[in-house]
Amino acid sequence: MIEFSNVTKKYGGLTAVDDISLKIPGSGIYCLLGRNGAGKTTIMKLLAGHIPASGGKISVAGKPVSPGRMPESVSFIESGSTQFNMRVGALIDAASSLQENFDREFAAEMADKFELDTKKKFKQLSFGMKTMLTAIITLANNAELILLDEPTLGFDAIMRDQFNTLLLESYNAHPRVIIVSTHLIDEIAKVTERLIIINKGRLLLEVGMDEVDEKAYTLSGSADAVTPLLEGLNCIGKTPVGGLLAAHIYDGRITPPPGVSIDRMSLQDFFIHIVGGKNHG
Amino acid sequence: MVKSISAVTKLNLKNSKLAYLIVGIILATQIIQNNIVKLIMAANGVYSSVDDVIIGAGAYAWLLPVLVAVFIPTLHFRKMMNLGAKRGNFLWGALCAEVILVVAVAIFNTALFYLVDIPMYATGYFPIVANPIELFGWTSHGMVIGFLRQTAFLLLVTSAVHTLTAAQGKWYGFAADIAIVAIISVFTPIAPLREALLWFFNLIIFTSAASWQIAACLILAAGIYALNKPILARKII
């Protein structure tokens, strides 16, 4: 479905995406994780054909992608994007007329569910509601690839939960590739199947959530008891507190000796340790 | 595709309120100053000098398609993409919106010239009303030909403005700007080149052969507008 072959994107002297190769074979909800400036939005723009790559090849559904050849099968609207200052209802109608695969009923249902006032003009909406409108317009397109860039920015906790439910509903109704970039890591963990972690423009890890659940854990106990266990294990971070030590592991499970506990690592902690590297631990 | 192009056209026309406002204010002030005030003055026995020359108010409407041709590539492009429009459909929708405005403005100016400017001037109490469609000799073959010549010329101007605006920010945009300035400044002082420049402006404006002028303007407009395809393909969002 999606193929990135040695893709590089440079902005002047800055390398935003650095030689990334990645294959996404089929439908699923994928989470694109990375720190601010890691290159998440650039990857999405490259996939949507909004910007040209400086090097490498990108293809979606077997077709090469570039600004001159924007794929019909991709739906992407950058977060915080500006819209015409029209009523929300009119904007949804306009999107419905502009996009061939637009599901008008789904958009109306989502707008209603999120209490988006369709009579309000775009500039009258709160930041969260503007983000919501962008997410609705993107998700209502039944394209084969949906790219959501920070879709819950400005949402309160209830809205975020509702959004995740709707994301699943949308996916179950139309299974396709949905890539979500977000900083609210633990919340997206409830709906995502695979993680794509990038750091400083490079692909760090592409892994299934089940594998993270299995391999990411924390060993806690006295430093004397925990330290010998780390030999041969991929320790991605350590948190010493007095004489105690919490070691964060991304490796096969072990059976800890008495006095050492093993706990599941949250996705957020996993992300912090695997990306933060030397700065954490 | 037709539905999408039609939607782009409607969005462009609907969201050009700033251009409508600017042109509306200019038109209103000109109509008040040129027509209404002078009519009131004439009714009170105060007549303007017949040697005065004023520009027909309708000619100011020419600004509308020109302003819209600036706003569409600068203000509307990204918003249209944010609603999920495709670049090809954006290009056709922009063209449709500009053609609609050009035709509407040409009708408006022609109507104002024949229904207001000429009758007022004919009374002999008002100053000369100069309208480009008469100054350029476009009405010498009648109202319909005058309208067609005006439409063709406005299409050429609009397509040139749209294309130049769309290309700004890229090297080829700056190159085009420099080329235009260079042609005018280099061609003007050199007699043979000046002749070539005169020949060109004669062909697109002043020639008495209406069909040549219309054909030249439409062919040039189509050629210039076609340049938007590669320009748009390189435009980043």
Given for the second form:
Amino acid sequence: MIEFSNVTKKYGGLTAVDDISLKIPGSGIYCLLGRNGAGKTTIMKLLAGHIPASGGKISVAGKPVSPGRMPESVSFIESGSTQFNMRVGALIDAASSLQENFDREFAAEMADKFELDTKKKFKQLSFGMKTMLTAIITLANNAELILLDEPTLGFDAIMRDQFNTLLLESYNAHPRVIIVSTHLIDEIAKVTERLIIINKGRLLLEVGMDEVDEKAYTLSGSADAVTPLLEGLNCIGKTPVGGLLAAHIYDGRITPPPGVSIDRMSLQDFFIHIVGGKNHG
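The form predicted alone, contrasted with the form predicted in complex with the partner chain above:
All you get below is the one chain by itself.
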């Protein structure tokens, strides 16, 4: 479905995307994680054909992607995107008339479910509701590839939960590739199937959530008891406190001896350690 082959993007002397090769073979909800400036938005713009790559090749559904060949099968919404200042109902109608595969029924149902006032004009909506409307219109498009860049900025906890529900309902109705970039890591873990982690423009890891759940854990106990266990393990971070040590592991599970506990690592902690740590094996 999606393939990056040795893709690089440079802005003058700055390398925003550095020799990334990545394949996404089929449908799923993917989470694109990275620190600010890691290259997340650049990757999405490259996939949508909004900007040219400096090197390498990009294809979607077997077709090359570039600004001269922007794929119709891709829908990209950047954080803070705006709409024409029309009434909500009219915006949905306009999207339906312009997009052949637009699911008008889904859009209307989601607008009602999330209490969007269809009589209000776009500029009368709160920032969060503007973002929710844009997400609904994007997901109702039924493109083969949906790119959502920081879609929950400005959302409170309830709206973020509603957005995750929207994402799942859209995917269940029309399975396709949905890539979401976000800083709210543990929340997206509830809906995403795979993670794409980048750092300083380079791909660190592309992995399924089930593998992270199995291989990301923390060993805690006295430093004398924990340290010998780390030989041969991929330790991605350590937190010493006095004579105690918490070692953060991304590797096969072990059975620790008495006095050493083993605990699941949250996705947020896993991200912090794998990006900040020295070992990414």
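The structure presented is a predicted model; accordingly, all values stated were derived computationally and were not measured. The term rigid core refers to the maximal set of C-alpha atoms that superpose within 1.5 Å between the two forms. Positions refer to the first chain, counted from 1.
### Query
When the two forms are laid on each other by their rigid core, does residue 168 show a Cα shift of 2 Å or more between the two forms?
No, because once the rigid core is superposed, the C-alpha of residue 168 moves less than 2 Å between the two forms.
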